[in-house]
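Form predicted on its own, single chain, as structure tokens, below.
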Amino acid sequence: MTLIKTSINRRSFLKSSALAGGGFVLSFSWLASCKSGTKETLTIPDEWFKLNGYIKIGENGVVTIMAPNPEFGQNVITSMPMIIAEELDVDWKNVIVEQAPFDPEIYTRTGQFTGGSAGIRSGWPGLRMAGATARRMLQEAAALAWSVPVSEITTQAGVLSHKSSGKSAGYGEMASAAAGIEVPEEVKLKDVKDFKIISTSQKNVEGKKIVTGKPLFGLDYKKEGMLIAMIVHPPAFGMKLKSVDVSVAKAMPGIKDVFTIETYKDDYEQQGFDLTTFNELIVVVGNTTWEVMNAKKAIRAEWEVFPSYTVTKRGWRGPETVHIPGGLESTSNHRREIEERAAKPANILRKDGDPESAFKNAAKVVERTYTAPFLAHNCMEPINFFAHVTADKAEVAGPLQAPGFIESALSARIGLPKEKIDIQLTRMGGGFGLRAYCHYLVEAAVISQKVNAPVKLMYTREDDMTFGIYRPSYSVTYKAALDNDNNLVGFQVKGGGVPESPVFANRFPAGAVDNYLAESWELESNITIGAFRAPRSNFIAGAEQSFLDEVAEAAGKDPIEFRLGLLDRAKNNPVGERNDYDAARYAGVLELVREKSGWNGNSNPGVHRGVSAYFCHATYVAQVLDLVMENGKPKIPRVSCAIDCGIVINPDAATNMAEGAIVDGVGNAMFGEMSFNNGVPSKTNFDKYRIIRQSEAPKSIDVHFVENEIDPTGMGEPPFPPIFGALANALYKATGKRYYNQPFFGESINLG
């Protein structure tokens, strides 16, 4: 077993207390930042994230565990409590899970964040510590009650036992006594081989509620006297409100008021997630959704183009001045500007060796350019939020990924201190990064404050799709130099986007090539972008992996063997010291997917295979996609996926995330696109914004996990990026055509 220190200055645990009628509550540091010591001891430093939760053990032995992170389908509401239950050594059947509220007095202002595939990875040490500490306190209570050494007390499935005396008791019987025990200075963690809950498949604790239609989502949230609010925003990016006539709309049946608001005040210094596209909005408030939607149509607004301006934002690296260009942008102009900018010198991010000489002296040079458009998030649940703001307090509830990131903006905007703001978390019907930008929470609160009533703000699908915060548009050019023996001797990546670059300078194949160059550029835009599932990786992985296949073909090598050769170089004789991947683990997923897919045994000429592998969010994923052509249309009978994410907490949940990411990635690669004409989004609903249909999804997805004892890493995002490249490479095998520009097919194609 591993020993961990439970506290320094008793800061890890807020309290342990008795419950009325028996039982106890242990409040703890949910994300205590434990680090390995010299004697396999995990120590909590003086400063750590105080993301707290609690374990509650009732007198009947039932255990309640709080789940802190917002839930939008990744099933952390099940997996995180599983970690505590494992170390607590309780029977999972006796565990009740509750969604923790956002509480600025208890939880840190940067905690309870769902994003970056970081929940399990960040919570792993603290969650284990909390469960092990509660178990130890129960053991000490039993030892005192039975007058025996605590070292002789064992636990199993919520039962305390003393073998030599034959005494035993359920946790509930000792819970009240445990509440009076001093929190121990160190506790023992289980060995991985002794896990009974972790790495077993457990059903979603909210599964039954979901399938039976229980009110879990933001759109389900209701309060007595609640009004419905909707917005009208400018019809194009680069425009703002000039004037508005609301007289007709205001007089319509069921309408309480029509007015304009500003989401953020001009003097407010926005933080990184205080992002909004259209700050001044027209608001309609009424009794019912239908009445408000009709009133929106009666509003007569005049819009004007805004000039360029600058805004100061405080991001991860401190204050940053961002220039927002004026004017109306179009996709056709973006394409021309991208070509012009890509031809100019760019910012050098990394340079190894002498890439210029390598390309000058190469026997063969392969050069290709890849592009991808803007993408809308298109969560199944449109944007919504409830707010009831009074002079004394604010109650807000709805779907959001980052409650701690919006609290300061909300407090500043409505003029209430944070301790008077109550943020309740509902289940999200999708997020993918969009719901980390919580402008709609502020909008709902400002509207409620204005009308002095509880309000639910609802975006229509058209509002949701045209309000901005898209995945950026990207372009990248790769060059590879081969010598006379078809060895890769030079590699260059030069990429940028509108308005963000996708290049990761220190990822593979950096470190595997003597002569390497990574460059980056960006174009300014007034089209607002933000995080999209596996930010930046969601484009660059597909481009990189498509290019590596083409280079392997030029070198006359098998695509997997070609990649493994490069990884062998990176493992045994790496170039540079900044490579951000483990070459052995990277190679491991490629070898596993080669085995599980039967890559070397594919003798069916009608099945065309593409391979891809990528590292992001501390996790390694390799995929092989099988493709067949039926009546001239591609079909995907099977995808094989190998993942190294360390210890898998809940195999069912992890497999589900991989399956969903693969289907989502195939759909975006085939069809996903948002374009603009004079600032106007080309697609406003699913009749034009094409998403994958059931008949087009892979018929079978096999997910295989590398078995190891490495601490868990990310799962929600890593399986998404590589599937773009696997699909492109399989399509080439099937059609003889390389696919350089996403989407590969577009909205008009029916592959069903």
Given for the second form:
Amino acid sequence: MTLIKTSINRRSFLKSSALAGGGFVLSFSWLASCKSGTKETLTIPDEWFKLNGYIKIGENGVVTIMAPNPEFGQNVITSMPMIIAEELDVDWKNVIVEQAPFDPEIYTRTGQFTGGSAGIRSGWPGLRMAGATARRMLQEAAALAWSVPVSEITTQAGVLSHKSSGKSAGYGEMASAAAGIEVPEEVKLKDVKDFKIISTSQKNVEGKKIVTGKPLFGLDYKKEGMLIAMIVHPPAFGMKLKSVDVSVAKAMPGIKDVFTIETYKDDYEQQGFDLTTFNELIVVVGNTTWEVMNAKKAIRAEWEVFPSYTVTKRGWRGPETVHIPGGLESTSNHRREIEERAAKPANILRKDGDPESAFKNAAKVVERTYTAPFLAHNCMEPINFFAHVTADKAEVAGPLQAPGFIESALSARIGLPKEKIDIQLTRMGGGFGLRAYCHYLVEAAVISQKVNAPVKLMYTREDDMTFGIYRPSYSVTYKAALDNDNNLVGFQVKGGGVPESPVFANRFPAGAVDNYLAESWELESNITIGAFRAPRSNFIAGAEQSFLDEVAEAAGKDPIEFRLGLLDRAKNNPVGERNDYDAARYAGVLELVREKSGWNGNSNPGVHRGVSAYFCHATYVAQVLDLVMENGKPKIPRVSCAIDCGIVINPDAATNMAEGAIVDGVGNAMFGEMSFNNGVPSKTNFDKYRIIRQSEAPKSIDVHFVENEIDPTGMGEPPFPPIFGALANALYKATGKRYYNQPFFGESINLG
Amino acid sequence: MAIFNLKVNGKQHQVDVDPTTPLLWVLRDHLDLTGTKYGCGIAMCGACTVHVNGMAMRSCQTAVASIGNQAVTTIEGLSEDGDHPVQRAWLQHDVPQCGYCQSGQIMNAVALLNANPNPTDEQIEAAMDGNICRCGTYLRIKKAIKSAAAYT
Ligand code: FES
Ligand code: FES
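Switching conditions: you have the form predicted on its own, so give me the form predicted in complex with its partner chain.
Now the full complex is given, and it begins with the chain already shown.
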């Protein structure tokens, strides 16, 4: 039995009130995590006490749960309310989930963030507490009404019962009375074994709206008198506006105005996510999308190369000065610079034992280098935002992953205090990290202020793809030392990127090898980069898992056995103390995938298998990819995937996420690439930028979950990184060739 | 600018627009039918798929002037209550992730099933290859098309 406190230092996470017209509302903080303890108590951010979610129980027994988290496809809009409903003990059929119209009076935007696979992980205790508290208050109301001890009141699917008196009542009947009950200080949570809703598959609560084409997305947002705005940005990274002739465009039909804007003022101290690539933009505003698109083409502008500069950013680690080099960068130059930089000494992140001697005395040394290009997010819904800014308030609405991150920038830029800003979140047509960088919201607001009208800013696909905040370009070199008995006695990882390093020093196989060295380097760039589905892991996992495959082969061992051997070492006799994984759970997913994929029983010589396993965002994933060659083309008949993400809230939704991540990973490994020539992005639309298509996707994906009672962790990101390795390893089996450089295939090649 | 009389989802509409305006923007900006999505504007992603006389068309590359009196159907007009067999199959398999591509996927799938009520896997793949799903829901799309074929 777990008890959970509903307040810390007398500050409550919950507030109850009566519902107008009868019933009961329990407001709670969607973010609260109630692990008490003095250290944590002092550091609990204020946002945790802001009430931004609610449970409403009407007299008719209908339960409405409001979900404030933005939704971009990971289906937290269904799974998070499921957690509340579980503890409330209601029938899921009687629950209505609302994506809140963002009401600043009640709900705060601060801290809302979809990303880092953290939605479920951080919401788990708070959501359970809220559900359990509402249930307890209904029980107390019934106990009072029936004059019986509250301990004797049981609940079952929205019905309160008292066995010995035979009394029972639906939640609706006690809802108004429950509003008068004091919020309990402490409530009891269900035992995992008693869960009835959690771990059952429930359909997406917005499914019907999606398949009937209801206006859910930012791009569908419309307001009376709304104008359409588009931007023209520099054609190359490293360039800025020199001069512009707007006369032709301005005179075109339907065009209201053409002008330039500055997104952030020079004296504004940017926060980490206030990143933008091009601060000065040309803006075209008109009546309709097509008219604005045409006028955009008529803009004549001159651009110039900007000199290097420095910006001070206030990030999570405090103020940081970033140097942005001037000049026009090309992928061919990056390749050369990467090679030169990688050959030089780098930052030592971790060192165990004596790697130098281990390599000197090794019987065998394997050394390989892996690279990957920049990637564009390519969310299906292009960047857009609605804004209506007047003298005394700002209404903005659209898709963004982290409203809290942009609020200060917006407030400073339009000169309105935060209380006067209302941010509404729409469903997102994909996010993948990009929508955490909300410069476009500021742009929309500045444009609205300037034209004094409601405006929807929309990027064309070309703008979206070439005004990127890309996944960085990476390179990593691995070295392994084997002794005479083919034991792994030394391991080195040295990696870097333009402009960010992918190395995680304390991840596997750190802890499993006596002599270990992790090093990191970075190269400056004016190409803007940012979070992309499982940042850094999305490259390093595939590289590491391909390398381990090759080392296993050099050691003459089965790739799964080899990994399990290392994990065994890490579990029983770990090297160092900072290893940030649980070796037993890591081994668990490998064992599960070995069994489910029939790894040991593969008797079909035409089926080539690759394995990969990775741990990131608190979740363990192992995958086996089956590959066949048909007419010289690789085809993927099956992927088996084993996942340990603790308790699985909504298995079918989690399976959908894993399937999508695997398809996405195969696509990016095969085709994903953004390159640059003198600062100009090489691809502007889906004619050149290859996205995996229906005929190329794996033909079947089997997803298996490890069953345990561990608190749930994220699902959006972890199944993505390892598939790069499984694919590379299967391709090697099929072709005899190792794939070191992404994309493995060019844009013109199809999968079977 | 020119006046066009369009028959969309069984209703007659009049719009006054430039003749080169793609049907996509007429639907979205002038008729408030935002279920049809913009993804690429160059007929490479399928997000904007609608039916013109029952045929799947990329509305981003279909000028309004080329429609004439052909009947246009969008996702909003596919069924009264969202109970077209393809929509039901989509819900049964809980296909969508972000959902943005799904109007286009559904419209393309309906056109496929109208032409070929019992498609094989290969035929589904060939017919659906022009519709990108960035979230990677392809397997469920395929399963849903097969279920829809079985319902009808
Ligand atoms: S928007 Fe028409 S095919 Fe992409
Ligand atoms: S569901 Fe997101 S693009 Fe298809």
